[in-house]
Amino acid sequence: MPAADFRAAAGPALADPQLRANFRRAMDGLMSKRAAVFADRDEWTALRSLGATIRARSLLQLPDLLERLEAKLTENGVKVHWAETIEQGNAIFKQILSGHDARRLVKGKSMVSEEMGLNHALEAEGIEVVEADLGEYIIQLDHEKPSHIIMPAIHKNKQQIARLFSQKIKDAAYTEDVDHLTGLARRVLRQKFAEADAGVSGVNVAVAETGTLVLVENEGNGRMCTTIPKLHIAVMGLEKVVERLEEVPPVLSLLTRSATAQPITTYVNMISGPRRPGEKDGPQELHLVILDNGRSRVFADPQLRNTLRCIRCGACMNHCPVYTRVGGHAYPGVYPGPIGKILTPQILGMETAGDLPHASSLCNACVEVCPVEIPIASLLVRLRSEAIRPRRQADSGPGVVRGAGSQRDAAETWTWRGWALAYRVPLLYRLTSFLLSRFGWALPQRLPLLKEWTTVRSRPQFAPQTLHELARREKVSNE
C-alpha cells in the first residue's frame, strides 16, 4: 500500500468540513461513552495497571512465549507459519490457498492483513477476497484503507454509505434507512460465506499456555469466517501472545471498554484447533501466520519495546486532537493516530514516516487513556531525536530505528549549534543580544532557516535594549 505524505494529506483533510463533522460527532460520542464505563477511577487505575503488567511481562518473555505457543498449537493440530516480512507472509497465504485450490475467500477484520496488503496480493493471483466486517466491507467497496483501527468506516456518514451501496451493490436502491442498509450488506455477505473456500481472521490475543487464539467482535461475521469454510487461516503480529489463559479477561475488559464502551463484545471466540470428530462446525484445517515485519527490531530496544504493548483499542485516536481533525487517511501506512505515530515510523522507516512523531502537540491525552500505559509522548520525543540523529550513529544494529537520521538537515543542525555556542560563550551572547536589539527589525518575515516555524508564527519582535542594558540603566545590582 503506497504511503501517504502526512503533511500533504493533512491540508485537504482540514479543509473538508464534512469529514471534520463526521469525526467530531463520532469522537464526542466515543469519548463520553468511554468515560461512563470507566467512571470508577479506582477500578480503572487498578485494571489498567494489571493490563500494563500483563503486556509488559509478556514482552519480557516474548521469544519463549512464542516458542511455547507454536508447540502447543502444533500439538492441537494447528499449522504454524513464521513470516519475517510482508512479502513472506503473502507468499505463505498464496501457498496455502493454492494447495487447497481456494479461489474465494471471506476475511474477518484484521489490521495485520491490512499491514500486509493481503487483499491486493491475493486479488493479483485471481483470488476473490470479500471483507466480512461491515465497516471493512464498506471501505472495500470504496477502495479505501481503514480510517480507524476499530471503526474503519467512521469517516463516512449514512448518506455517503447509502450512495456507495446504491452504486456498488447490484439492484440496490438508494435509502438512508440504517436497518435496510445493514440488511443489504448481510444478504450479500451471507451468500459469500456459503460460497467461500477459505476464511481468514485476525487474532486479538494468543495464549501460549493452551494454544488458544482469541477473537472479539460484535457482528458475528468473524465467527462465520472461522467456522463455515473448510480452511481457516489466522494471522497475527508476533506481539499478541500472553502467557496464561487467566490473563485474557483483564485484557479483554480493557479492550472492549476502551474501544466501544462495552463491558464485553457480543462474540468472544476462543479457537484451539481445527474441527474434531463429533463437532458440527469449524474448519477441517487451521493455519496461523505469525508476522514480524520489523517488530523484532522494535522489541530489541528496551524503551521502544513499549510500542508492542498495544492491544489495538483505538482509545488514543478517539482522544487525539490531531487525529480527530485530519482523520485516518492522512497517515502513511494503516495505523493512524498516536499509535500510528510511534509504530509506523518504526515499521516503514523514518525516511518514509519520519515526520509523524512531529504531528503531535504532546498534550498527553493519549497517555492518559491508554489502557496498558504506553508512554506514547515519551516515545514520540525519542523518535523525534531518532529522525535527526547523526548519520554516523544511525547504523543497522539491533534495536536501531529503521532509517534513523534520514530527517537530519545540515542547515538546521548548524543553526542549533550556533544557538548553543552563543549561550555557552558570554562574550558571544552579549554581542548577539546587542546586534538583535539594534538590527533585529531588519530580519525578513520569513526566515529561510526557520521557514517551517515561521509559516505559522510571526517574526519575533526584539526589544530595543538588552536586559543587561536595562539593568544598568535602572542601577540594578548584580548581587
Second form
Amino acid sequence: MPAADFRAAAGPALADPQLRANFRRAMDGLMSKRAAVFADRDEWTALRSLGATIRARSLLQLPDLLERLEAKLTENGVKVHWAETIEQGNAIFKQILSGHDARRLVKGKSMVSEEMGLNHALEAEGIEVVEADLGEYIIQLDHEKPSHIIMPAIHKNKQQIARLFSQKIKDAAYTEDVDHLTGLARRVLRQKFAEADAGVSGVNVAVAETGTLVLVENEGNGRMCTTIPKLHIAVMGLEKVVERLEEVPPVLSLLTRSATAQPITTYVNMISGPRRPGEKDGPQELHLVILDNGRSRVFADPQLRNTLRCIRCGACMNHCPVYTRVGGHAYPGVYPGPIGKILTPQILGMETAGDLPHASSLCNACVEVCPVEIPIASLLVRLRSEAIRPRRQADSGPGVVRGAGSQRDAAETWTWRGWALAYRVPLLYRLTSFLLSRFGWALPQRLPLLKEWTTVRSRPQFAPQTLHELARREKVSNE
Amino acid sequence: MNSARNSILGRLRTASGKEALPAENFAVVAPRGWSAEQRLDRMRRMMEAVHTEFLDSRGEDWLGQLQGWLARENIPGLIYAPATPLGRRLSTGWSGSVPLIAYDRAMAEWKEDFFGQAAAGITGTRGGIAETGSLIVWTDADEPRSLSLVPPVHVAVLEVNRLYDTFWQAMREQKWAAGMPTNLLLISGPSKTADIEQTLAYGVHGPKRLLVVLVDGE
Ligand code: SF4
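Could you switch over to the form predicted together with its partner chain, since the one displayed so far is the form predicted alone?
Zooming out: every chain and molecule, the one shown earlier first.
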C-alpha cells in the first residue's frame, strides 16, 4: 500500500541495492533512447511548443470543452458520468456493473483507476478485476502498486518475475525466458478476455470535436478490453480533453517518444462510440466516467493550473535523480516522481503529502524534458511556500492548496523571522554573528532545525571569527 | 449525478478567465514533401524495425502470393470479412489449399471458436503513414474490430498509392473529423511488450505476427 510518509519510506528504498540497480539500469536506458528520438533539436522545440500550446488552450477552454465532449459523446451513444470524488467514481462503476450483473472485469492500464482505488472498491463487492497490461498483471499478482506510470513493474527484475509466475500461475514452471513468461501471461489473460463481462480502460486524450476517446498501447490488452466484452467503461481525469482531432497527432508524438522513445505505439485506438447496428463486435454499451478529485481546485489557481497540462508520459520521473534512487513505491499516492511531487500534494492535501515538494534538488532535469513545458521546479517552490503559508491566509480562497499551512512550524517560523531581522539591523547582525562565532559550538544538538539538519548531514562548524572581523584584520577597505 | 456535473463545471467556470487562445503552429507535423518512393521506403523501414513482415506483390498476382505464403508458414485458415471490397476479391479469386473462413456473424455467436481456433485474419487498410510506419484500419459493420486483434497472425493489405507522410496529413486529407467510425485504429506492428526488464517480447495479447501485403493501387 502507498507509504504515507515519503521521508520514512525513502530510507529503506535507498538501502536496497537490488531495487536501486533495477531502477538505475532502466532509467539509464530510457534516458538515452529518449535523447536519440529527440536528437533533432529544432523539431523537438517546435513540437514541444505546439504540445504546450495545445494543452494550454485546452485548459483555457476547459469547461466549454468538457461540455462539448459530453454532448458529442452522448450523440455518439456514449453515456457520460461525472464524479467529484473517488467515492462517487467508484459508486458509478458499481452501479453500472450491477445493472449488467457483471462479475468479471478485465482492465487496461489506467492511472486514474489507481487513483480511485477502483480494484479494491470492486473486489469488496465480490467482482473479479483482472489487470491485463502485462506490467499491471505482474504487480497485481504480487499485491503491489505501480512504481512507474508507464512501466508499472519496472522495479522488478526477471528473476523476481519468474519466481512470482511460478508461484502464482497454475502449472507454470520456473523460467527466466522473457518470451516464455510473456506466453504464460498471454495464455491466462486470453481466457479472461473471452470470459469477461466488462472491460475497463483509461483515456489518453479525449477529443471534444468528434467525441473520440484515444488510447495508446503496445500490447493489445487495451483493445481487448474495449472490444471484446459487451460493456466498456472508460475513466479519465477531467483535464484529458482537447478541442480538435488534429491536435491528437502532435500530443501522441510527444507522449510516446517521451515515454518509451517510440515514434508511435503499436496501437492507437480511437473509440467514438459503442457498437452500431449491424456491427459484429465492439461493446454494446460504452460509458465514460469523468473524475474531478481535486482537479477543479488545482484549476482555480492560475499558476498551479499548469499541473493539469500533464499528458502522463513519465519522462520527468525517468530523468529525476531522486526517483531513480528511491524508486516509485516511496512516494505516497499513485503518481511518483516530479509529476507526483506537484500533483499528489494538491490532490491528497498538504497534511498528507506536504513533504513531497521538498524531495527535490530543483535540478531542473524534469523541466527540461517535460513535453508540455510544465514549470515543475517553480511549482515545487510554490508548493513549499503553500505548505507553510500562515494559517490565517490558508483557510480561504478556492485557489489555495488543500491543507495549505499544515507544515508550518513555530520554531522554523521564528528562526526565519529572527534571521530576517538580523539582516535588517546591522547591530543585531554583528552581535549574532559574534555570539555564534564564539559560542556556536555550544548550541545543543537538540535545538529545532539543527536537529533536523543534522539527521543526514554533519553539523556545521562556525568559524572562530566573523567575516567582518577577518576583513578588518586584513584591512579590506570597501566595507 | 447531475449535481456533481454542475458543481464541477461551476467551479471550472468561476476560475476561467477571458484570456485569448494562443495560436497553434502545425508545421512540425505537416507533410514532409517525400516522394512516393521515399514514403514506401520509410514505411517499410519503420515497420520492419518492429518485426512487421512484408510481402511485396506490386505488379504480381497478390492473391496467389498470399496463398503461397500462408501455405509455406503452415497457417491452417484465413478469416476474412466477406462484405468489404477486399472480401469480395478474396472470395471470388481464392483458390489455394488454405481455407478462407468468413467472419459473417456477430462475434458472440462464435466467440469460443474464434478465440480458440483462429489462426490468421485479413483486413484492408485505408492507407498508411510513412513517418511512423502505421496502417490505418477503419472498422465498421463490414470490417469487424476483432479481425485485426484476436487471430495470432494479422494480414493487412496496403495499396502503395495510399501512403501519407504524417498522421496529421492523413487525418486531414481523409477528413476523419467529418465522421469517425466507432473504432479507428493505427496499427504499427505486431503486439509487443517490454514490461519484463525492458526486454522486448512480441505477441503478448494481440497478433504475434503482422504481414503487410503491398499491392498496386486501383
Ligand atoms: S509532468 Fe511533463 S514530463 Fe512529467 S509526466 Fe507530465 S507531461 Fe510527462
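Positions refer to the first chain, counted from 1. Owing to the predicted nature of the structure, the values given are computational and were not obtained by experimental measurement.
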Does residue 437 sit in the same rigid part as residue 403, given that the chain moves as two such parts between the two forms?
-> no
